[in-house]
Structures are given as structure tokens and as C-alpha cells.
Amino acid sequence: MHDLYAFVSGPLVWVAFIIFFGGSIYRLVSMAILAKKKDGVVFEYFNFKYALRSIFHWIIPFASTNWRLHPWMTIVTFAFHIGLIFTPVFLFAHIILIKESWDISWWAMPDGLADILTLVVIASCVFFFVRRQVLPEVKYLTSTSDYVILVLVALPFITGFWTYHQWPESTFMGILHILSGEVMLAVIPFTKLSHMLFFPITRGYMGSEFGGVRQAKDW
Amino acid sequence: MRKTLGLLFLFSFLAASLVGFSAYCQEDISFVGDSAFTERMRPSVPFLHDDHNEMANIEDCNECHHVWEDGKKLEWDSSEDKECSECHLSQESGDSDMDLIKAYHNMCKECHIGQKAGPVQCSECHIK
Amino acid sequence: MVDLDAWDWEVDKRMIADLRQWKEQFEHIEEPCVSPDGEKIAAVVQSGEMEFSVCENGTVWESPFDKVWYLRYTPDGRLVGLVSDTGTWTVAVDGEAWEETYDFVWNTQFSEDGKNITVAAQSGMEYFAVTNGTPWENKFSFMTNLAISRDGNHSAASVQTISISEGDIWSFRKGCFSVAVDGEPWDTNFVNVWEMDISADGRHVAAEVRTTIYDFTIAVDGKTWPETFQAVWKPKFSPVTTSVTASVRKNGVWVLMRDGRQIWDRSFVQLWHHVYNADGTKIAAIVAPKYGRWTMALDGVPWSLTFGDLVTDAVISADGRRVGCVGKENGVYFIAVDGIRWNDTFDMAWKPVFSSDSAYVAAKVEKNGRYFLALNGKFLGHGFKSLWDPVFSPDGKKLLVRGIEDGPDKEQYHRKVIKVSDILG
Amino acid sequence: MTESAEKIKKQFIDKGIEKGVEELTPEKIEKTINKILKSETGARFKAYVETCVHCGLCSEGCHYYLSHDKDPAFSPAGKVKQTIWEIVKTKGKVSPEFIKQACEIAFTECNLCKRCAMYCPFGIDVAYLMLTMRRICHMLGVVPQYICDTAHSHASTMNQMWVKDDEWIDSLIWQEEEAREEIPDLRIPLEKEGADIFYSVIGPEPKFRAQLIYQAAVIMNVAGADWTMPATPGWDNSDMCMFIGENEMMGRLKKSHFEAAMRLKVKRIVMGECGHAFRSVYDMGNRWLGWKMPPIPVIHALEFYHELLTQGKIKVAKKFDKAVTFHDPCNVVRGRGLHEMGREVTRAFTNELIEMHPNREQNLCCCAGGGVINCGPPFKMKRIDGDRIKAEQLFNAKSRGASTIIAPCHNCHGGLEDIVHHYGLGMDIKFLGDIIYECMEKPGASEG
């Protein structure tokens, strides 16, 4: 168990972060090179002002027409993404681990809040799961990989919650938590989770075309 | 359909597990403590000093109660008369609570991992 | 070519006509045109109720027409209009209508010496070209892209050789179009035939064609280049040989080819309107070295100066040493010569004109609704109401200026010959 | 769940598609698809395909989806799933039958209106993906017959309607004569070098709607505009080649159009009330040729009318006496933001403008654009069924008093006519130019 812990909390963390950051940079750079080569228009018409204008309307809940059309989805997806990003980054337990390793630290949220956000993320995953099952237009588009991704995202939160609350086998869950977190991080650049990387670009490009060329709104 | 059922099962199992168990307690324990810890984010760490040292085969006090000077651990000096926070949270060092916690964690975890014995995960020490 | 030496090159300024009088005389007068030598000015005028004629230097054509349009001077100074009477159309030259009439005529073209006049014509829904009143023997169900040789003795056009019913996309793809040269179609049919060029000796024709809906190439006298491309633009014959050059699109970029082989060593985002100098040794073209940036390239080497909006009116001096164009950046026009942009900006600029020794270059430009001359980068402050392209004397030392000057109570067309050295000081 | 979609699909037979598919082999399909994907698609294609998280939020953006009782097969991503995702997943190993379905989806179940780009949180451009599918179909020779024929007309005549060079000029001369009866000194100046404005129209105008050229000439003359029209090919700004993915021909058409204007040394191109043509000259054809923006400014009729009105060059003589509603065409509203200008002119010339909902950038498509109406009679009912939601939207405006629809786009006009007729809405459809012509002051006009 000690060796396993040392492995998952040591070298594997490095591996996960290297894959995540390296992979993300690779995806973004290779996409940029491809765009330069074959989609010159993306650079020609990209306009930061209009890109940001569009992005802002989409990262603020209810700021776009479609967010207003789907209030539940909007609430859940924003809560989910906030929980998904804020919880791991501002979790005290994570920060102290980083402090121990690299002697850097930042503001940590109260554990109670982290608990709530974790439940929000897990509940959102359940919501997304049910949505994929229940709404015909979503079900039609859903493939197995979408469920796998959902599980990959939910797993670190479930296991984290589990081990934090010290339910049975919490040591094992602790290992599983670290492992699943690393897997999730590592797959971001190479799965649908890469929408995290490409959102600003695809949205920004559409915003640029709409704002800069078409002189119309795109939200 | 089969895949979906399987996934559904997995989800319900995990959900049930969340609420199905409760924490357990230990008797006759004493805790790692430092007066600097006024607010506790996690439960105190149960620690039976003599049992631990016996089990871990530790004889020298300064194995844990160390004294450092100029970046070197003093072989013949020890600090069992002090609280950890006297050095690890001193005015001069400018340390924060975080650094004190870090000192504790590193002290325990590095040794445990090195010895392949003893608790290392959060939940193993900070028992509810 | 027209003999420029025969023109009056004495330095002077003469009033040819006062258009104010014309306006009083006629109900309605259209925009005038002037003869190449500047001696004459003419306009379509409404001479009565639904009755049109042409007024030239104050004299009206003897017989009026139901309609006159596309009034143009031949290079040798004859006045040509497309006219209709009682529902039929023909060509009128200096007021004399051709005897033959047609259901419609259009697209007037002149030989370089102005002797030959060719138009596209339609009669009974059949299409053909007519030169000096003589039509092609063969007629076609469809004709477009009429081109003539420099001497005007030959004409060619894209024609439909196989009729298809509307919606028959399958027959279309087998190829129903060809090139008719003096009315004789090539043996080969193509899916489409577009613009064409006739060699200097008038004996060969090169055209843009597509052999399938996906394959584009150049066909010379009915024979295609061995390779096909993603797209092609208008081919051109060398002015002295029978070799053909055209820009073609290969692998998403444009290159210049001669007789099927690439001649410039680099490709461009766009490459079109290539022009030859007099002896065919130099080629210049409008190019886009990168997306959205336009310039001129001489023998494959682009200028470092580029324009964002457009480059047009490519011109190369007869000796091939100098290249000019009109460029547009951020909505304003410039004249650029040899990679240098003239300082002044214009609302519009016309094709620059080189003197025969290429020492001077002049152009018509527009600013705030007035027209001006610009010479060797210098903008001449005297504005005209209307102005025609400047013409250099054969020795290149004088400039013919044809313009309408106006004031509160005048609108006079003047012919003026000035010394280039007087302007440049 | 796709039953309804399947049912609808089987009703339509198109010879262009059927015969094209007959000549396909799996090898040819695979080779062509991979060639296109490799040589012509790049980062946008990749990012759009890989970024879509299958959330279904684009669905509400599509009028086909809304009109087919929210059948997911008609959602934007649903259509991408049935076309692009499949060819990417199989690396081009799809059957001729698949191409047939994909062709029908890409050509007749998407108007490329880009409304869904405003519904997808990622701004994924489904219209671009559908155009890519159309491009593949074109390269495979599987294109609906009518639009294919139109593209052939473009290629042969540089106009959409097989209008021959002389027919074009003749119809202008004829319209000039007609209009002179009303305004005696009116002119349609042909080939006037150095004019301020080059006025361009679409092929159907000289062929079927010459009245629009007449009206434009009257408006130009009343406004005292210095304008011209070419007596050569290049007069037609429309472009069905763009909509079948025949990009090479799109480029040739736009070159012909812009060069006609450049040859005549005009300052700007003003175009009639057409939407797709605007898209073609404003951000499609020009780009293929290498012009970042149109080399000569292109002013859509809506903007031009607005300019004439605000500069006082045209004046309101009387107000249009019926309450109107304003249909926002995708290509000039989502495509150029002209919705407020259109409304200002409409308000000036009418007593009452009743908004339909949604409107402006959010307006629902006419279901005719993107080349769909040009796919002809075989797909007419598909268009009408595919836009029931538009009928509801129009009916709602009608119930609040609107009796005339202003549709400043030819395709919208055609599409809305079919919808109004089929659903028995009993509303008139007009171009904005019709209203201006009817209601403006015409100082030079003869009595009568």
C-alpha cells in the first residue's frame, strides 16, 4: 500500500500533469499549425474584442438566448463546471499536498463548501446521465464514450467524497481517488473533455466572424 | 440497453454507498497537538507516543524532535521541550499555518513512506 | 496600330465643343465619349419623342434611331454605336447603319488599327459574330466570350455545339460546348469553355476549358494541355510566338504555366491578369503573395509593397522594364509603379499609361468628384469635370489631355497638348 | 426514433441523386472522401467534430427540428451525426446508400442559416460541416438535379437562369422603356464607366421578376443616383455553386462579378434584395479568391434604402396602409446585421410594424435558403413540412394584425410564399423595394 501510494502520489502525478499540460499544449499548437496551413481564415478574421464579447455572453449564466431557453440545464451546467474546476483547485487537502511538494500554496475554500460543490458535481453528473437517457435529442447524439467520460469525471469526486468522509475502505478509495483524478486530467486533451481547451477558440472564432465581419450578435 | 443498465447499476451502487456507512471511534487515545492550532480543519491525529516509538523502533528523541541550524540537523541536540510551532511558525521565519501543517505532514509521511509502515493518507491520520 | 505621328502634336489648347449648348438643344444627353486623338466628342442624345441620335462635335447624325447605345470610338476615330429601328438591331458607323440587321447586337470590339469592327449578334435565337457586316456562316444556339485577333480578321467565341434540354445535367457533363473560330467549331467538345485569346498571327486560339466538371485546363486549337488543374484563368499568347501562358491552380495555390509547364518558381494565393511586354520577354501579373495582400509580380518576383483591398489594371511598359498598377488599401486608391506607391490617395484611379520609352507614366485619377492627371508620381492640381486617359506622343515628350472643363456657365470639351517637361519642371 | 425521418425521406425521389448514386462504388466513395478530408479540411473541421460534446443544445436553433415535433434526426448535431461523424468514424468506408441519405440531409434538411451557431455554446459551425458534406457529394457527382442544373447554368452563362448575354441587355432596355412611360427621363445606364454605383441583381430578376429591375431603376432615378449596370456577364451576383460545394465555380462567378464592377470603375456595388448572393460576395466567394473583404464595398438593398432615406434622397409620399411584419433573412441579418436598418425604412414607409417572435438575429429561417428551394419541386413539400414553425410564427404575427410580410430576400420570398399558401395564412409577401416604390415621392413621374 505504501509503495502504491507513493507511486500514485508521486511519479503518476508528474505523469498526469505532464500529459495534461503537454497534451494540451500539443493539441493547441498542432491545431494552430493545422489552422495556419489549411484554415488561414481563422487567423485572418480572429478578433479578440469580438471573441471576448461572445465568450462573455456564453460564460455568464442566462446571458445568451439558449441559456435562457434551458434554465435547468443552464443552472446545472454552470454549477457543474464551477464545481469541477474550483473544487480540485481550491481544496485544502490538494493545496497542502502541493505545499508539501513544492512549497507553494493559495487560498483554500472551507471543506464544507468543497463538500457541497462535490455533491453538486456528482449530482450534475447524474443529471447529465439522466438527460442523456431521457431527452430524445440528446439521447440520439449520445454514444458510449459520452457515458465513459461522465464516469471519468464523476469518479474523482465520488472517491474524494468517500475518502474524505472516511467511509469503509477509505484508504483504497483514497488511492482510487488519486488515480481517477490523474486519469481524468490526463485524458482531457485527448477526449471530448478537450472542449475545455477549444471552447475559447471555437466560440471566439464564431464571435469574431459574427462581430467583426457579420456585425451581428451570436448569443 | 445492456450497457445502460450496467451504468445505471454502478451509479446506484455508488450513491447508496455514500449514505450507507458511518465513521467509527477509537478509545483511549491521545492526540498530536500544538497550541498554535486554534481552529481545526480536520480531526486531531490520534497518536500514542510510546507505542508508536516502540513499534517504529525509535530511540533517539531527535529523530522527530529535531533541531536545525544553518541548514543542518544537529546530531546531538533535540527539541522535545518545545512545541513544533515555536520554530515552524516563528516570527522570524514568517511561516504561515500552512507551513506548520506542512512540517507535521512531512515529518510523519516521509518517514512512513520511507519505512513502508504507518498511515499516509489524509483519512488514515485525521480520523473522524 | 494607329499612326500616332499623324495626330496633331502641336502644343496648344483647343475647345472642340461646348456641351452647355448641347444640353439646351436636346431633351436629354448621355455621357459623352471622345475620339482617341481628342479631335471629336460625341454623345447619345434624345432628339425627339422616343427618338435617339448621336451628336458629334455639335453635328447630329442624319437619321435618328429608336435606340442607340454603347457609343464608342474605334482606335482610328470612327464613331460606332449599336442602334435599333423598328425592332431590329445593327451597327451604325459615323451615322451609317450596316445594311444587315439582326434581332440583337452587342459586345462591340475593334481591331488594334480600328479597321475591323466585330459584334456578337443574335437572329432567330441563333448566335454568331459579325465583322464589318459579314456574319459567321455557322450559327449557334448559344455564344459568349467573344474574342477577336489583334488585326480583327479573326473572331472566336465559346459556343454550344450540342443542344440539351433544361435540367439535363447528364448530357451537360458529357460536354456540349466548344470554341468556334470564325464560325468553325473545334472538333472537341468540353463541359465548359470560357475566356480565350487569339495568337498575334491570328492562326491559333487558346481557351480556358473544363474537360469534366472537376478538371480544368487550357486548350489550344482544340488540344488540351496534358495536365488538368483545380482551376485556370484566361490564357494568353506571347505577342511574338505561339506559346501560351496561363495561371492555373494546383494543390490549392496558383502558379504560372507556359505550354503546360510551370515557369515561375513560386506559387501564389492568387495569380491572374498576366501581361506581356512588347517582345514577349517579360511577364507581369497581379498576385496575392499571401491571403488578403495583393501586389504585382514581374517575372515571378512580387513587389514588397502590397495592398489589402485590391490590385487592378496591371500594365507593363513596352520595353518590359517598368510595371504599374492601381491599388486600393483601406478604401482609397493609389497608383503604384515599380513597387513604389505614389504619395497621393484617390477616390478612383485608372490604368497608368507608359510613354513609349517608359520614362514617363501618367494616369487619370479622381478626387472629390473631380478628375485629374497624375504624372510620374506628381498630382496635377487642375481638375476636370470629365477626363479621358492621357496619351503620350510617339516620342514620349508630349501628353495629349482630353477633358471637359466647367464653370458656372460653361461646360467645354478641350483638346490640349502639353509638354511633359513643362509639368515636371 | 428516426421513424418519422425515415418516412419523410422515402417520399422524395431526385434523379440527380439517384443516378449519381448508381455510379458510385465503395472504393470511389472512400477515395473521394479521404481526398477531400485530407486536402481541403483542416483545423475548423477537426475542432468542430472533436469539440462537440453531444449536448443537444443546438436543437432549438433549427426550424426543421422544431417543425418535426422535435425529431432528433433533424437537430443540427443530429444531421452532423448522420453525415460527417459517420464518414470520419468510418474513414470514408460508407455505402452508396449512405451517400444518398447524406446528400439529401446536407442539401435539403439544412438551409445553412447558421442560427444553430448561435445556439451551440461552442459556436460550432454546422453550416460549414453541411457545406463540407455537400462538397463531398459534389465531388462524388451526387447532387440534386435542379440545383445541379442551376450550377451548370452559372458555369456556362455566369448567371443562374441560363439567361443569354443578349437577353440580359434586352431586358434592361425593355425595362428602361417601360419605366420611361412613368418617368420620362429615366435611364438604366449601361456600361457607364466611372459611375458611383454598380447595381447587380440575381438571375431570376431579368427572367421572372423584371418588375424589380423597373422598381430599382425608378428608385435610383428618383434618388438621383449615379449608377450603372454592365452589358456583360458578371451582372448576376447569385451563386448556387457556393451551395453545392463547387468552390472553383463560385470563385469564377465572383471574379466575373467583381471584375465587371472594377472594369466600370465604380465606387461600390449595390445589390438587390437577395440574401444568398450577399453571402456569396461578402464572405464566401471573395475569400476563395483571396480577397479578405470584398474588393469593392458591397451594399445590400436594405442598407442602400436606409442610406437614401436618411440622406433625404427618397421621401415618403404616403404610408403603406396595411400592417406589416418584417422577416429577417439569415444572410443579411445574421450575415450582416441589417435588421435595424430594414426596420427603420419599414417604419418610415408603413403605419404599423408588428414584430414576429423571435426576430432579428433570432428569426426563424424561411426554409428556402441555402440552396434548398433551388433543389426544386421534388423537395417542395419537405421545405413546407420542414418549416411548420415558421407558419406558426407568421400566424402569431397575423393574429396581432400583420397582414403583409416584408421579406427582403428572394429565397425567403419564395419560401414564405409556399408556406403562406400551404398553411392558408392569407398574408401578402412583399419586398421592401415594392413598398418603397409604391409609397415614395416620384417627382419626375408623369400623371396617370
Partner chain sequence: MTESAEKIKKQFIDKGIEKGVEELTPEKIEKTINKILKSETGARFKAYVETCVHCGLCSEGCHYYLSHDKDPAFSPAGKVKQTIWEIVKTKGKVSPEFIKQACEIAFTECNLCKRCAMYCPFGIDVAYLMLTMRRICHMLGVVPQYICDTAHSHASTMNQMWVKDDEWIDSLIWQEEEAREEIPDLRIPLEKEGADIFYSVIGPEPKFRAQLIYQAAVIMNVAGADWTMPATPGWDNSDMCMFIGENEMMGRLKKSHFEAAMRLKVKRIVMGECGHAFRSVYDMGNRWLGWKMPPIPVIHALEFYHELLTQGKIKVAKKFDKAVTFHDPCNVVRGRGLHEMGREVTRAFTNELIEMHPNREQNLCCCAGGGVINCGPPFKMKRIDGDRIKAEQLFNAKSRGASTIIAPCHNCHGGLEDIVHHYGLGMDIKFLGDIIYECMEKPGASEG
Second form
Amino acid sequence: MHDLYAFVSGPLVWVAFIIFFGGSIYRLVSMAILAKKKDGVVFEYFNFKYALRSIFHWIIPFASTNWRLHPWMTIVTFAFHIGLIFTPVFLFAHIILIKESWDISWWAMPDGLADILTLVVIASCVFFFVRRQVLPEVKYLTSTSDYVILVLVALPFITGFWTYHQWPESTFMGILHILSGEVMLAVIPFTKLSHMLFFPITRGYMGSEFGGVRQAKDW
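Can I have the other form now, the form predicted on its own, not the form predicted in complex with its partner chain?
Just this one chain is shown here; partners and other molecules are left out.
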């Protein structure tokens, strides 16, 4: 078990990061080439003013009409993303590991807050799962990969919560926590999770088109 832990917390970490960064660069470059090929003037009318205006407007809860039309979805979506991003970055246990490896550290959130955000992420995944089951228009567009992605996102948080609270088989769950986190990181560029890479670009593109070309708001 010790050798397995050393493997997943050592070489596999580097593999996951290499795949993530390499895959992200590949997807971004290939998307830029495809955009230029499909629409030759796509970069010419890209306007940073309207792009940033659109991006910042859409990351504010209830600022857009679509956010206001679906209040529960808006609340869950923003809570989910806050927990998904801030928990692993500002978790004390993660910061300690980085401190030991590279001698750098930053502010850590209280463990109680980390617990709450972890449960928020898990509950949000359940919400998204049920939503895909009960809403016909969403269920129609749902594929098996969507459920797999939900599991991949939820698993690092479930296993991390389990490991932190030292429940039975916490050693095994700790290994599964690291492994599931590495898998999630590695698949980001190649699945729908890649929206984290493309959101600023697609939203900036739409903001530029609406603001600079159509002289209208995109929210």
C-alpha cells in the first residue's frame, strides 16, 4: 500500500500535470487554427473591451437574463464552481504538501469552511445528476459521458472528505482521492470540462461580436 501511495503521489502527479498542460495547449492552438480557417476575420474584430465586459458580466450571479430566468440553477452553478476551484487550491492539507515539495505556501481556508464547500460540491453533483434525469430537454441532450464526468468531479471530493475524517479504509480512500484527482485533471482538455479553458475565449468572442459589430449587449 505504501508503494502504491508513493507511485500515485509521485510520478502520476507529474503525468497528470503534463497531460493537462500539454492537452490544454493542444486544444487551444487547434481551436485557434480551426477558428481562423472557418472564419478568416474572427481575430480581426476581437475587441478586448467588449470581451472583458461580457466575461465579467456573465460571472456575476443574476447579472444576465438567463441567470435570472433559472434562479436555482444559478445558485447551484455558482456555489459548485466556487467550491470546485477554491477548495483544492486553499485546502490546508494541499498547501502543506506543496510547501514540503517546493517550499512555497499561501493562505489556507479553515478546515470547517473546506468541509462545507466540499459538501456543496458533492450536493451540486447530485443536483446536476437529478436535473439530467427529470428535465426532458436536458435528458434528451445527456449522454453516458455526462454522468461519467459528474462521477469524476465528485469522486475527489467524496474521497477527500472521507480521508480527512479518518473513516474506515481511509488509507485506501486517500490513494483513491489522489488518483481520482489526477484523472480529473488529465481529462479536462479532452472532455466537456474543457469549458474552463474555452469560456473566456467563447464569451469574449460573443461579447466582441455583440458589442463591436451588432452594437448590442449579449446578456
